[in-house]
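Read the single chain below, which is given as structure tokens and is the form predicted on its own.
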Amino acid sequence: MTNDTIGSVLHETRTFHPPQAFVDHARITPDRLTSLREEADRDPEGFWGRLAQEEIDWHKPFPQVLDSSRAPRYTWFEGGELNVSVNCLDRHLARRGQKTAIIAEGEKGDVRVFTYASLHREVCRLANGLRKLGARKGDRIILLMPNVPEAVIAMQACARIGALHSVVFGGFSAESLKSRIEDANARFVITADGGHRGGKIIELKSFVDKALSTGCKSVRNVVVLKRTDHGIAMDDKRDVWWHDLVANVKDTCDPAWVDAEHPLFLLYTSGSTGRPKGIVHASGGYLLGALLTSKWVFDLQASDVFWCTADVGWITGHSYVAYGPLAAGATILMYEGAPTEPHGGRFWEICEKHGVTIFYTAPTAIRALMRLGDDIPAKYDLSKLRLLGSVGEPINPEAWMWYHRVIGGARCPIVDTWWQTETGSIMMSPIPGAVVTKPGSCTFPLPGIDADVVDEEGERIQSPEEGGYLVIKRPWPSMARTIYGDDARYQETYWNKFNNRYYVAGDSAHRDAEGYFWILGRNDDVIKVSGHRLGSMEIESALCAHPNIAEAAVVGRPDALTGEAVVAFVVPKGARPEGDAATKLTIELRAWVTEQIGALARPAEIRYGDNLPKTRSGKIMRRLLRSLAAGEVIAQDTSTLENASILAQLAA
């Protein structure tokens, strides 16, 4: 980065104080958030040594907080053994054994629901059955499921045996399924029959026997959930249904103990290219990171009802579906379809219906709910919500503004949370009884997390209005350990840049002059214009504010006379302009544009479409949109966009 890097965000003055109706009832008050960042800051490993003391049942207590010997592959809590599963089930059952874990609800209406009691049945008989097959301690499990509760169910019975699981987003392709059951060199696959999604039932099945059909030798057994009914077909020698598989086991399952470096799971992150980049987590940091966080962000009470959105296969179903919230003895609720299906108001019907009161969703989503207007969410009862969440992206500060005013009535504390898969868990957010938010800006770090903004020389940047380089300062607990099988690769791509003394985010990002950090895109989404680097981030909130327009996305194309150019992605509010009419509205956002940034920032392009090209989990493919504006064929893997067809209409 260089100090001509646009970084003010459009100068965001807006402030919102956490209500004190909230205030009052608040887990953490701004007196203790002060308490908590001066213990960190003192005594960095005491303090996580304390929580983990404290927040995780430990079958054999650990000799030693932090390892850094071997840095930067830290280790944490070693030599002390617990079982995940056990902490996140089994040390409920006498207080909250009736208490409701999950409650689910199917595209179609089907609702079912789940105590601490029998969820604790249901993960103890298919990992009872999961032992039976064979599955011991350290194999991988690779998890291809609809984002119901028998997901979560199989990601809690490998824990169980201290099995690791990879789970794989629904939406890939057969062929990157095959790269990441022979990269983890899986023994064992779960799926179901097949998924709802749209009106439509996702072959998740067929998926499976393609992948297994060219390769994936290591394979013995997949378990297969009748989830559709809708008939497929089975291999008598190598599938079982997994009503079968449980059927004549024990409800009761002692759990492996695994040392707390023990991997927990393997996640593979999405729109890598060559080998697949399985990122490594381990048992004891990484529960601690999700425990804590869920209570810190979330401010979780014992009657909250806690939805986040995202799908078992991303990191945000991992450890604010799977493992956080359940750690913490919370009610979540998961739901498996698509969130216009079948209107427009199904979040806000499911809100209302089963009286949620935190709900954590993407920008993406908030922007695609909020172009149907106003009406819609109107019409439900969203009185009971009292915590509202982004993740995946930085959210633009209009739609954050949409977001407070219409969903949360003015009232509801917005937690906009930094973090990412290799971080496994949240980073930096507002603490929501303690801390004063900006539209579009995640605040500030959590308690523990050094994080800072840095220059080429990895020499922290002073000045509030030049973007650098994020970067984590110190170790922390729920860190990634490496990427599966590739120690070398870890390393080149997070900790090399500055010779391993710091990890390197790949986002860039500024301090505003009170501290405020405001992410400012992907390090490769900047853009450079005649020598001055441009965040897209800033540009797409510049275009999220005129008032016709309802999303945006921007990427540089080659130019051989400024280097590169900008180009944006519109989606109007109304309908997609043509002709004479694309043309005002093209000069009029490039005016406003100039206007809000400067004339550098201003669009050489605008295209129109009726959407973005997204995946299933609401994130933008600006990879796809930059070949598209370089005029490229695309070659890449586009089997996880939710709507393929939308980039026909871009490219014309």
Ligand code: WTA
Contents of the next structure:
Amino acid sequence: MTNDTIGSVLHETRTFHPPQAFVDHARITPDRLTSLREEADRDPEGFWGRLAQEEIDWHKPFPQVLDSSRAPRYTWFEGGELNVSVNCLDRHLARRGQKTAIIAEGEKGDVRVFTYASLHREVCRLANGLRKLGARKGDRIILLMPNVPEAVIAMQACARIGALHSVVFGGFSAESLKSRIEDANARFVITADGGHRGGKIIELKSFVDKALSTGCKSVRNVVVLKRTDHGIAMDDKRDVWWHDLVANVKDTCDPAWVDAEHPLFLLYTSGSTGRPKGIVHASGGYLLGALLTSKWVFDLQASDVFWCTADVGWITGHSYVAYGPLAAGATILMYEGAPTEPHGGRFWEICEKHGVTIFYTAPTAIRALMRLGDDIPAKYDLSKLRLLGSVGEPINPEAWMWYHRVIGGARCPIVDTWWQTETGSIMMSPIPGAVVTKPGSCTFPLPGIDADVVDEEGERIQSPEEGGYLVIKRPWPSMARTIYGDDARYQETYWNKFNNRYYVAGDSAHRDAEGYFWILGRNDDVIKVSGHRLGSMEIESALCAHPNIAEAAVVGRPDALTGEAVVAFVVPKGARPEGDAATKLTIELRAWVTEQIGALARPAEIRYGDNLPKTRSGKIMRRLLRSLAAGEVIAQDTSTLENASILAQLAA
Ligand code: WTA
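Could you give the coordinates for the form predicted together with this ligand, as opposed to the form predicted on its own above?
After this comes the whole thing, all chains and molecules, with the earlier chain placed first.
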């Protein structure tokens, strides 16, 4: 089955064939994959049109598939009407109403189960409650929630009334929350009194209070879920308990029918410049992408229990917790807490306890659990697992092999899925029953996705040794439509580089001699820490906002556990601190960044200089800083540098 070289030197030429037992029952067999690819290549629009018709329940059929007349503003299925929550819930009621939709395990071990029928009722009740508060189609609603089913219920309830949710990850600071609320001009916030994480209570409601105390004038009401019940302040005029809001409402709710292009949600993500951008996804195309990839990549079958460990605050939690698998009528698992709380076997214990069959997580989590040793997973029965997935950052072959051998018992295919907040759904991944995998490669684009690696001129790179820009050459249904309130920035960021011909992902990649894609990392100033996406400029602005800081530059350096780590080069006002003074300032700055953005952006290392390396025109040379951060000898030509002597100081 595999040319099994486990234990020998890891290199990238090993291949793993889909196990026959998997192929025998796979949704997509090799033949089926070939025919899907052929169909998509022959007639891309016809392909997506057929799938949209078959997979989605339309209230009103779409008159056209794709409109390219305002490229790069593409629209899909425009004129068709649907409701996403109807597609995720109502359509299962007749045949699968009593099927389990969500198994939810709290960090403290509390378990709750929702069937499709009960989930539908809860969604309808909240949707009615939101309408009672005056929420309408098109309103923006911010969600700051623990990773509990109510987060999904809130997202689905927004979709039901045509309101746009914008989920903010619970690890961000009040400051970050505020800037997102203000950018979205949100009328409502849905949150919880708290969530459980790492044995502590995350004070979500108090973050909201803090954000709202200094701005966010657009917010009318805050809906508060009682989760931790540890006693919080409620503002009588503004705050309403979730359970009170839904106490006397019907458990059915007429859905708002929306155009396929009606935005389903905004999700803020970091880019290379400026503030986080609110990526906008459209109802019809996004739903199609999330649903199809759930079926194709995760091979979802009636008896599966699918656990995507991502928090709902990230795109992965949107597409593979809240929407895709539910649209497919699957059973999902949600876990509220930290992977090692209260012990290092928690993930595997949950897999055993709930019979998880498909497990999808990030390389950082795999590496962290791998470090704890093989004995821990060995204590649990993982025999129900049949498919494993990885997302968010490149997976190193060593972690891939451990995942394969120790967690997958050498019997589960691994799908290494490449995609982005902007792509809405998985773009490149093995189809588990049809594609031969190589550790560390996301293999090939999915049917209908025209990905390529091009050079500075936009020409395909032929040499398998050479890296280039990862681009997508044809539009696809789940692509982002715009950046909320800033379409010019959308076009500039993703389309202008190659004159609007290709979508530019911001990653570099190469293709090997067999055409397999290998992601090399970002080619902009985005840093991926534990799979979380951070903008260098955001962290720099935060540092520069500190009263003692004159200038700062932030780069990523490779880290064996978190993939990348944040390194900040800082020029203080006044004398450069040394010894204890430097230690003290470092502690202060790390706390400052936590306060301004969130703990995930906290620099792992801060170095102080009298200046930063700059070109004669005053541009900071990040390339050099990256080498310095990685501890590399500077081999580059530094002759264009204004102040080359600064390198020695910063290298220390
Ligand atoms: C990176 C996460 C290598 C990549 C879904 C991309 C990956 C960014 C992979 C998007 C993968 C995601 N292999 N790198 N399988 N998946 N990335 O928006 O740099 O949080 O551009 O979406 O993560 O991050 P985002």
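Residue numbers count along the first chain shown, from 1. Fair warning: this is a prediction, and the values are worked out from it, not measured in the lab. For clarity, a rigid core is taken as the largest C-alpha set superposing within 1.5 Å between two forms.
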### Threshold 2 Å Cα movement between the two forms for A233, core superposed
no
### A40 C-alpha moves between the two forms by 2 Å or more, core aligned
no
### Query
Any CA movement of 2 Å or more for G598 between the two forms, core superposed?
yes
